[in-house]
Amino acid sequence: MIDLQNVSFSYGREMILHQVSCRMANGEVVSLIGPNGAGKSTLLRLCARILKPLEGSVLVDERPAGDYPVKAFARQLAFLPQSRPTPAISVRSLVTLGRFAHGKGDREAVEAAMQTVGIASLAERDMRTLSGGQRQMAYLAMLLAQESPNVLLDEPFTHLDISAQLDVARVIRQMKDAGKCVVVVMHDLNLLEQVCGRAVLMDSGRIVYDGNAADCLRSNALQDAFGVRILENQGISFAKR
């Protein structure tokens, strides 16, 4: 469970988040959506305690995020940023890094994570030789091996083809079914209903919608935030206003 209570944040004099409150529970997938610059990635970094709030509190499993020792926090929360290096190591070695907070490699947890995401056959491959989708699955396996109940994913679908996107969506649903609290920053609204039950729409550093993902796609709040209008001929599509 992740609970933001009246959180504000600024870079210097520029306010990025304004009194944001949001509670994200175990066993749900919450999507953070909104236009560029809305504050989505900043909010995620505050949850991961990479940034500190100017005002307000961030609680992880009902404890202030800043109160956890480093390894204890990693056992509670796993964060996959949008930009990551591609190290010159094997897939198995990368997934094993997810065990650092537990103080041991735990081969069974590593193997189970690779099996779950479907990359066991790639275990000995060099990360640099993988496709973008395969690398993303390797990083998701690393998060699973970390065994944290709270998971943050910053744009995990970016630059992936549709097949790889569906693989990532499957793993996210598996995390939910395992009782994890999963928070996903995403831009591809066509995937929203497949991945998330709940959408949190941000605009100019504020939450302007928090509720059912399908309803969000049809809301005036979404049209206003993105400056688009909804076209409902076959499914949902958007056009500039």
Contents of the next structure:
Amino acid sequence: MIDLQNVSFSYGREMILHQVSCRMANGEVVSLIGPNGAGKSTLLRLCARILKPLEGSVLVDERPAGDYPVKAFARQLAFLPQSRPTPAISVRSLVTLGRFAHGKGDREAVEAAMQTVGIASLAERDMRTLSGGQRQMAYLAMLLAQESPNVLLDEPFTHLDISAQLDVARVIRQMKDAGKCVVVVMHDLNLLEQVCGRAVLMDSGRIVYDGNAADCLRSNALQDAFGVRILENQGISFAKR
Amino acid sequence: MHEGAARRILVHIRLPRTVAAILSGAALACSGAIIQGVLGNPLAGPNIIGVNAGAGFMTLLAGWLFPMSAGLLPAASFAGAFLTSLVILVLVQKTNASRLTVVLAGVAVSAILSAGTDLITTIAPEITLGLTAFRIGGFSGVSAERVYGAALYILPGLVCAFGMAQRLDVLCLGDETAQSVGLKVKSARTVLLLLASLLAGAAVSFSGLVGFVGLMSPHMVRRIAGGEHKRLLPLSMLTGAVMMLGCDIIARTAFAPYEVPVGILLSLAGGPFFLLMLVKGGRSHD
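Counterpart to the form predicted alone, namely the form predicted in complex with the partner chain:
The next block holds the full complex; its first chain is the one shown before.
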């Protein structure tokens, strides 16, 4: 569970987040949406302790995030940033690194994570030889192997084709079913309803909508935040064949 | 030849020289693999980013200021290597420098340190004896005392590096992911850089400024055995040691009775290798 209480943040004099409060529970997938520069990724990085809040507090499982030792925090919360280098190691080695905070490789957890995500057949492949979608799945397996009850994903659908996007959506639902608290920053609103039940819409560093994802898509807040008009009955949805 | 003389040559000249080549090759290759992992830059290596030059400058400075303290040289060499590494690390962290920027910064740092070396030799011309050999790098005049003294730094350093292999793997995931899986990124990076500086500094203290082993060995191994550091580090050490020993044997025998400093051979091989990497790197960025 992640609880943000009146969190503000600035880069120098430029305020990025203004007194943001939000509580995200276990067994829930929450998507952070909003226009570019709304503060979504900043919020995620504050939850992940990459950044420190200017004001307010971030609680992870009822305890201030800053109070956890580094490895203990990794066992509570896993974060996948949007951009990252591709290491010259095998998929299995990558997934094994998810066990770093546990102090041992734990082969069973690694194999189970690869099975869950559906990349067991790629275990010995070099990460550099995989497609973008396969790499993303390998990183998701690493996150699963970390066995943290809270998971943060920053734009996990970016640059993926529709099939790979649906694979990622499936893994996110599996995380939810396993009782994890999953927070996803996403831009593709077509996937919103498939991925999560709750949407938090941000604009200019403030939360302007927090509620049902389907309702969010038809809300005035969404139209105002993005400066767009919703065309009724012209939504697009996809299903995996 | 008298048996006693042959034995003395073996024990006091051949053996230290062989050990020197093996230790220097292994240390520089391991240092290169660590630096490449820490900076996330396959173009980095102890000689490319100026670490060797820093070690060389401080060795000369210590030799000038404290001419009677030969035991001080590895420590001075390490200090020079570490300070140079620190400058490069700060540059990378503060400016989010690209791979080529790091290389260019290394060129600038090396130029400054080279000017410092020239300044010392101008002020104190008496220490220029052997300077040319030191700058090129080689093992012709290496003494057992210096090699075995440096081994006290190198051998534990190699063992420690192997113990930190998984941390290097985690660092290769990028800072944010590394922190997310539970690594103290800044302290791990500093410790690893200290280790790489210790290895490069100790090697330079007796072998001089031999270049490119630290760049080439990890690269060759990474292509064949992948980038996982529990394999990359020991295989790079082995490759570096074999490469250095092989080059030293060629340097001694190819133009006999003359001897070519091993640094010349390594630069002849390493220079084109580095240019090839730059071209390949440029293409991949395109």
